[in-house]
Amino acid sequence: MNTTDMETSNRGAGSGYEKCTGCAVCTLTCPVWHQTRDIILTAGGRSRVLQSGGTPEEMRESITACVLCGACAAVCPAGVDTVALTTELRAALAARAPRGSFSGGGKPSAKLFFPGAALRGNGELLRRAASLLETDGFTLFDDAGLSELAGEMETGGRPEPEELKNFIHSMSGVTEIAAADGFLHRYLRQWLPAVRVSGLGEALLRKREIKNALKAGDLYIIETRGYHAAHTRLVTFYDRMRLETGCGLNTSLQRAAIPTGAASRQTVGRLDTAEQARWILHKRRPARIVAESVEDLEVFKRTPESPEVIHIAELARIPQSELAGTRDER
């Protein structure tokens, strides 16, 4: 084995991948699993392909059809970073230059709404959401260029660091972010880790009309790549949401997130979101199904066995007025 090929078998070590004891313990709320039953497909799979000397190329299939909704990795006894474990090897094979700029626009404040791509597509929703953060001195912020950056490292991709070192700069003086894109949390921990970085639904919980709009018989679907990036901290979160509200939340017994993988952008059409969803719903029977991610509210939407289907931005009233006044964004 050459020096090229051994630095490429080698991809994956700083995720602890050979710490795998093979117990499948990732299998059990891993949706690649649910749906196709072959361990070579999941993060342990990986794992014990690379600890027998396996190569990316190797396991091409496997690698892409992740939906690095972080599961595996809360659960994981041997505490593995899967995220990072796929991530580096999508890295290897992508074999990409690094990119280009990735900067936002206007000049940051101290607390920033990063509203994704999936929310930017929906006016309405990105309105209701900007008026209710704005309440708490969040300003809504031009994320596209980071939108497109997340979706290019999801695949393997990689910022240019000269780029990186002007966005980080760029983003002196803020202390807190609001981001919707679960996927860029633990890299905005990474490249920030002075600022707080919050899910959308984190955020908007801690508004007591969006707690109180929450009612026992809802079925509340958190965005699972966030909640899992911060798992310690967010199982504590939600649980204490879950007991004043009454409301059930997807989350499995080992207190992962079930994804339906719909934010995913290497498995669009290899993954059955509605399958998913049905998992999810199945032995309950809620009322109404609150989403955090518009990737999650559209799937449910589409599924006959759902119920009524709302954003959690649409749990408060907010007058038509202060809509259509909310500031573009920036």
Contents of the next structure:
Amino acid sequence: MNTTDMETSNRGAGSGYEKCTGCAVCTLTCPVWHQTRDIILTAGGRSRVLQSGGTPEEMRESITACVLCGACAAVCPAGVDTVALTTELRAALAARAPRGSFSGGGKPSAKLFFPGAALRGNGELLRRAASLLETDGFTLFDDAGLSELAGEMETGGRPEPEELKNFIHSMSGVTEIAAADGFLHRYLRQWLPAVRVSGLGEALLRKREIKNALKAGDLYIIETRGYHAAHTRLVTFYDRMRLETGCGLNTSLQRAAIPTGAASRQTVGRLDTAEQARWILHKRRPARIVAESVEDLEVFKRTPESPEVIHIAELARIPQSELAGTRDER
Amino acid sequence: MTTANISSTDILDHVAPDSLKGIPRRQTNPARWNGGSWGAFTDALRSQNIEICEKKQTCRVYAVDSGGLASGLPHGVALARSAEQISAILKQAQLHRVPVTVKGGGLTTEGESVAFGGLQLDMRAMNRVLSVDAKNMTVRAQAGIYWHTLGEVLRRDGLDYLSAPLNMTSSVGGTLSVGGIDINSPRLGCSADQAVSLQVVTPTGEIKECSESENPELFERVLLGYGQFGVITEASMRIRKFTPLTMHYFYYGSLREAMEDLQLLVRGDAADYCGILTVLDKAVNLLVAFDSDERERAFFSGWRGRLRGHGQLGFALRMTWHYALRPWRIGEALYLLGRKRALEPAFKPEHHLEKNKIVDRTVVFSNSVWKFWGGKRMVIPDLATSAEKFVEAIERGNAVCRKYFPRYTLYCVGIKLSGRRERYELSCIPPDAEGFAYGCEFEPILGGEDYSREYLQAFKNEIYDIGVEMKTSYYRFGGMMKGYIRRVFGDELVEKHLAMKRAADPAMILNPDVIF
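Right, the form predicted alone is done; let's see the coordinates for the form predicted in complex with the partner chain.
Once more the chain from above appears, this time first in line as the rest of the complex follows.
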């Protein structure tokens, strides 16, 4: 075995895959399993293949099929970090050079709002979200470079160490980040352990006017990646919100969030997002769907069974003047 | 020599290389099938567009079951897609004498679902709910479905299944084939008894519907049939309205008292759910739970006073006093305290509580079971007994646990029997049980200790030997411990069922070596 092979076969070691007992609890929340029923394509399957000496190349199809929703990591009784497992295996397959500059910029502030690529692509929603968060002291941050990095990391890339150091340095003085791209949450927490990281939904739901606008007939679609990255904390947060507002959630009996898979940047034609949306809506008749993520919003808008679909930032009334102000600041 | 060609004498007398010297048992691990006709078998299936995966990395994923002690490799794996596909597979398997080992959730612990060569048929790909009949309160589902997945679908209609193992990844087909117990089994019987009708592919490839009125012989053979008489592909089962439940724990310093009180509750139909979970010999938990406030009130007015168990505060005071007088046992006291601190929140997570009632009990229990008792090696021998033998058998089993391990857990439940059903013969239901059967799993807490395979096997053997001596039965019925079946039930009954198996499965290809 040469050095490259050794490096390749050692990928996934940081995830604790060796602890996998084969209980298959991960399959219950896995959207890829839900659609394919093939254990090999799940985190449990990948762990078992690695345990029996398999290589990343031998499970390429499985590695690329994952949508990295993180539901399996949230429910794994053995504590395998299945997201790390898949991203490490992707890195082993991609063997790509580290990504350079991604630090981004914006006004110095203790509280930053990272809108992510999808929200940046929707000017109206971006202005609404930024305007709402602005009243809580958040400053909109130009995170385009970070979004590109996230895209690369999801498909097997990694940040260049010196650039990462620069990014961390640039965040000194920051106490809180609201990031719409849930994929970034686990990394932001690793890189900036002193910073409070929350999702856009969590940040907005702290506002009374947003929570009060949710109704009993609503189906609230949690952004899955950020939710599962802090599942122990957020499962209680969202459950309380459900009890307080009476709205439904896209959660399973295990209290994992059912993903549409739309946020995935590497799904090689495997997951049918419309089927996921139909499963979330199965036997449910919500009066309205409220989505945290723009990707999910678009999926439900395309689903014929959907009622009115809105983004969480549309729950509050914002004067046009304030929206214009936000636009001007940018 | 293929498995199918092994003479019955060889099967009975074979002792595998890994068995222990001096332990009188007849067979443990079977020999691996040599694969002589594999090529012709797969060619025939591929000509019918049936996909067989022979990739090394795929086969390896199926090498062990939950027990982790029996290890085998199939020649190939097929994901079950339809009854017609399974029929074609079994027809070719009969023709080419290729063993077919069926796997559902794979939660066996004695290698029952492990393929020692031949084809592994993974039923989990057939996991759709086909119809829900809320008027007649039945559901029809493909048999590879996990009970949890079935529960997910039923819950959207405010419904639930009746009774299933407290493990989210048990499959419906696998459970109906072995019985299935729940903490509501004292009221509702074993899971197999909730089946209304089944679609079965027989070992010769016929697709048949069966129920108590249609092909009743097949129905009775397949339920608790350990996969010997057919592959269950669809099942219609009774269902009920979903209810959150209220749970109470009573604590005992004596296992015997807890077992006697459990039997009192079971006989009297005093609770909707009840069972025993031990932490230490002197810290035994009797849990009772209720679907309705009325049943809960009736329990507290009519039954609570008759139980000898303490409430939490009373038991804590008792334990404090006990250990205050025995300070050298501080380690035990700390273990008990640590276990209490870890288990209590896990069994009552805030996000599974609504108005102080537990919602989705199987999720709560299953998560806790995997978290606190799960591992890569699951050593859980058990005994299934009549009411009369229950206390003695479990006390003897507990003594064996104490001999082998510093920490262990016993999990005991009762099972209501629906009369003398044919399906109970040669099964986990003890032949002398009337009205109710009782069972107990003996689970050592292995922790980080590196016990040898031989040590674990010797422990299991000693538990199983109690079954032989007392003529009980076992929940884990077959696989590596199948030699005990003949010793407990005797040659006559086993030969009767072996003759039925040979008639149904001439090449003896379906789940070979599990029972016979």
